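A single chain comes next, written as structure tokens; it is the form predicted on its own.
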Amino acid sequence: MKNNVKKINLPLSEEEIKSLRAGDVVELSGEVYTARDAAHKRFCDALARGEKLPIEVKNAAIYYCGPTPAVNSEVIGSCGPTTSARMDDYTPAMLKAGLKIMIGKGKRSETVNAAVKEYGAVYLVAIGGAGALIKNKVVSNVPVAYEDLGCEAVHKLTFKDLQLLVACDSNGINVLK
């Protein structure tokens, strides 16, 4: 299976995003922001007010994750994916603002699938319950926004070779239906 893995380095160009197909296994390296429900609500409230977001979402990747604190000399604690459907109400606005890659677990709504196609984005899935393994792919962890949210604060993570599955591609094809 290793031969079928596509290596991708963030940020991705429009052509690279379009080349990803539902069902592809990718090995992702680069900077990704974490954000869960509370941060997404704040992002979308700010967008609705015409305010600048605390992170640059244009061409960015967001991992639906609330990492636990690092222990000893670790870069990060457990950082497994959270259920992506909890962000579905916020996703179209985030994609309209320029977000290109979402990483989480589970199915997305038809509205999100349509928005992924409309805005030329991609939804990648990680294995739920694998947070203790995923943390080993994080080489840098910097809190960047909403630290008052605790584990739901926004962090900038740098991943090296995180294996994911393309669940919904920029053509709107979804393997999780």
Second form
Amino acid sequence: MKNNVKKINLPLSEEEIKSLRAGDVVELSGEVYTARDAAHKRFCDALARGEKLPIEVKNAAIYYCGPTPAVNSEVIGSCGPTTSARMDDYTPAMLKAGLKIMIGKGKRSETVNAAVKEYGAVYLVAIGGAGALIKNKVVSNVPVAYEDLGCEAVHKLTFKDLQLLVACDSNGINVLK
Amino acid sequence: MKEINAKEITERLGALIKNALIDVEPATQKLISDAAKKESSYMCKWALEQISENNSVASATRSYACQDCGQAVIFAEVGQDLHIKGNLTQAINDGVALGYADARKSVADPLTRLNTKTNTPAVIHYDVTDGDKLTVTYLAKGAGSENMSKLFMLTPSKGENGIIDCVVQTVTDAGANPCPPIIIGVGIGGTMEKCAILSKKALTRETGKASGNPLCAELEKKIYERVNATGIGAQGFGGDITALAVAVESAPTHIGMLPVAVNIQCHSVRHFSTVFIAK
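Please supply the corresponding structure for the form predicted together with the partner chain (the preceding block corresponds to the form predicted on its own).
Every component of the complex follows; first up is the chain already shown.
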């Protein structure tokens, strides 16, 4: 099993994204932005008004996550994925704006799966409820935007060797039930 | 009259909640590692192994097992022969706030969505019992699984098969979302709200422990078989083990009703019961 794990380093090229197949286990390193319900609402409101986002969305990766607070010298608290489906309504606009990688948990709508294919993106899943394990894979954590949202604020995280599964690939093939 | 000090309740609950959010219930951890050995799908096996590793890492590093530390649900059984020195509801909520001091605060006003910043109020269910003890049972309830729960007002003619179909439908609709492998609490009977509370209470039982009521225990086995035949598997990756356990609770209902509530719990089972003795 371990032998089959494919290492990926963000950002990914178009070819690298295309090479990922639904069902692959990958070990991801690189930078992602955290964003969940409230941040997505603000992103999409800003896009609708034609404004620039507070993150560089082109070719970006977004992790659907609201961590527990960091205590003492910790980089971050526990930080597993949240349910991606709640971001479905916002996702086509985000993909259109250039988002390439989404990381969360659980199935997406047909609309999102189709948009993943249309924009040559990929949807990865982390293990829901593995907050402590994922916390240990975060090497840096920098607040970027919407700090008033508390645990829903947007942070830039750098992961080192985080294991994920390709749930929906750039061909629109989805493995989730 | 014998007394329990509100301060004692607050302090003990605070300490127990903090640890409960770190250490997933041992019975659940055992079921997860057993499932990882049995699972035939490589993706689900990987998921189950990651979950086992997560729970070990959480305990070893004193980290929260899941970032969704949930809303606190409390069942309090209050002996009618005791007196609480102070306000019991306040004491419980203060205990919850203390337990969540370093955890994620996930409680907000439903309309304004403003966070209460203390993870309170807890959802508290009171029962009055004989004697002079106070038993407090705590359950952390995350949104992912709670959102996938359902209530059905069946007619009596639907019977046992109707009940089983409700559970299977709920689990199938939920798919990957409630973080399978799941534990399923089923409340049968009573009224609309009573069966919902029963389904929640079922989830406070030690995971995998059968009901003391033979009819409920039999139904638990049947539901377990049917749900694990759906092929959803751990994290919805498609596999053999979707549910780790099923817990059914029942109560008498109206001759014209058959209410069924299905409350889903994720694999991150965080609960305990503690007894306070009045002095």
